Amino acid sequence: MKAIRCKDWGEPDDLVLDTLPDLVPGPGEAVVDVKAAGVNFPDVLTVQGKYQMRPDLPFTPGNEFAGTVRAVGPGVTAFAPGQAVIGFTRTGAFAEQALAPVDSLLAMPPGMDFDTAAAITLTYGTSYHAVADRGALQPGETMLVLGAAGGVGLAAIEIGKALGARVIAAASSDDKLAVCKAHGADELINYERQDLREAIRAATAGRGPDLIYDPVGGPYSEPALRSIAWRGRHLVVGFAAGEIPRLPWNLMLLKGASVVGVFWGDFTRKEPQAHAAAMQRLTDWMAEGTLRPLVSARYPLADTARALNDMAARKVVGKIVIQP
């Protein structure tokens, strides 16, 4: 089988396309023929050796995929060869075949295509865990989404609207904001040409957002936090801007606010039943048409480096996928 391999820490252009032996499942495992693999910002950090968790070298990057079961290991009865599934694994998705524990697989809902299925696990899973669980967003509250046109940002917008909130989308261009509007955002802020604090004040009549969804970090976190409502919650989802902000703690004191960490990967491992319930709700919403993942570009396996470079350069709107 063909697979993208990371043989040393570096940039996406250092990745190589290799031929490897076909995968063989062990007890409690399945091998899946990958039809589509989702690309996420942590994939860039992982190949650079900058992510929270470092795989052993060499490895195949990518952790989110959809495809058909090729083979199952001893004792596996929940899935059978030929079945369409959605999967999540720590590494291995950017390949023609992926190996995963069967408890990390979900049956694909009827009528869902592979590209869409590969685009929901990490982005929608992260955003649901952040917004509904860690942020406890309530109907009638206001949520500000930074980096709103990215995969997790659009997911947060849709989930916020499904929960009955008013959503303010902040992004770096009017084109990106038009996509946010199409996915349900009520108010739009272009933080490349608007003062973020002033725009938030105007959009909330001076009250501030109850919940801030922040996958960006860098220069945007502090002005957003300074604008938060009394008893507001600031969700720390990631640092796509490349810089981990150093926030003055007195801001939380003055607003009675909370800064809340969101680490979906460990949530799935430490609270598997809660994760399963969340994924069930998400797939139900998708079947109803409440959630509409946007897959904006598709890349062949040989162009994985280009896909990761586009992600790193913040050129991506919604989700992009690799098609082995």
Ligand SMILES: NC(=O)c1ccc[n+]([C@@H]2O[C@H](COP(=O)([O-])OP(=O)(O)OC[C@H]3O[C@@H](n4cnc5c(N)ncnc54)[C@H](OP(=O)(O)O)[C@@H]3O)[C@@H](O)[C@H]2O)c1
Given for the second form:
Amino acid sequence: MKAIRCKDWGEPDDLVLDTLPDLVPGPGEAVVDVKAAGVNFPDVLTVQGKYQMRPDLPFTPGNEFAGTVRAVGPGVTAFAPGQAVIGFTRTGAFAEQALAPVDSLLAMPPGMDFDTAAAITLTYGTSYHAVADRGALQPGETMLVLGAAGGVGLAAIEIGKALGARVIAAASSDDKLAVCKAHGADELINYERQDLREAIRAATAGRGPDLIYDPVGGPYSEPALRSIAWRGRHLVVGFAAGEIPRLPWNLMLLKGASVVGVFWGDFTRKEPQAHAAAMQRLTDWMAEGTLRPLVSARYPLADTARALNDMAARKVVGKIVIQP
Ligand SMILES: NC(=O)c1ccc[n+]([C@@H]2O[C@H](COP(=O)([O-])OP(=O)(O)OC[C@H]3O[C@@H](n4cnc5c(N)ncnc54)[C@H](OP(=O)(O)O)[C@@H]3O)[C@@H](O)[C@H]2O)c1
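Please move on to the form predicted together with the named molecule, as the form predicted on its own is already shown.
Now the complete complex, all chains and molecules, led by this one.
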């Protein structure tokens, strides 16, 4: 089977397409023929060796996939060959076959296509845990989403609307903001063109957002936090801009505000029942059309490096997938 291999820490262009032996499932495991694998920003950081989790070299990158079960290991009864599933692994999704413990697999919801199924776990899972759980967003509150046209950002907009909030989307281009509007954003801020603090003030009549969803960090976090409403919550989701902000603590004191960490991966491991309930709610919302995941581009396995480079260069809107 063909697989993308990371043989040393470096750039996406250093990845190679290799032929490996077919995978064999052990007890409690399944091998899945991958139809589509979702690409996420942490994939870029992982091949660069900059992510908090460093796999042993060499490895196959990619966390999330959808496909059909090819074989199950001894003792597995929950899934059978031929069944369509969604999978999530630490590594191994950018390949024709992926190996996963069966307790990390979900049956693919009826009516969902493989590309969508491969693209929802990490982004919608993270944004639901962030917005509904860590951020406790209430109906009628206002949420500001930074990097709003990206994978987790677009999911956050849709989840915020589903929870009854008013959503302000902030992104770097008018084209990206048009996508945010199509996915439910009420107000738009172009932070390349507009002063972020002034634009937030104008969009909230000076009150500020109750919740800030921040997957970007860098120069955007401090002006956003300075604009937060009384008792606001600022969600620390990621640092796509590269720099981890260092914020003055007096800002939290002055607004009675909280800065709230979000670590979805450990949430799924430490609270598997809450994670399963969240995924059920998300797939129910998708089935009824409340959430509409966007897969904006598809790449063959051999073009995985191009997909990761596009993501690092801020060219991606919504989600992109690899189709082995
Ligand atoms: N905490 C968690 O559990 C968790 C889970 C999943 C992901 N994350 C993190 O969330 C972040 C976003 O992930 P994603 O998969 O949604 O990525 P994505 O689709 O690439 O979105 C990130 C957005 O960040 C903005 N951005 C600003 N400066 C950037 C720069 N220098 N390079 C790249 N993007 C930049 C871009 O929007 P504009 O061009 O509009 O600014 C881009 O759309 C990543 O840092 C990731 O590690 C965290």
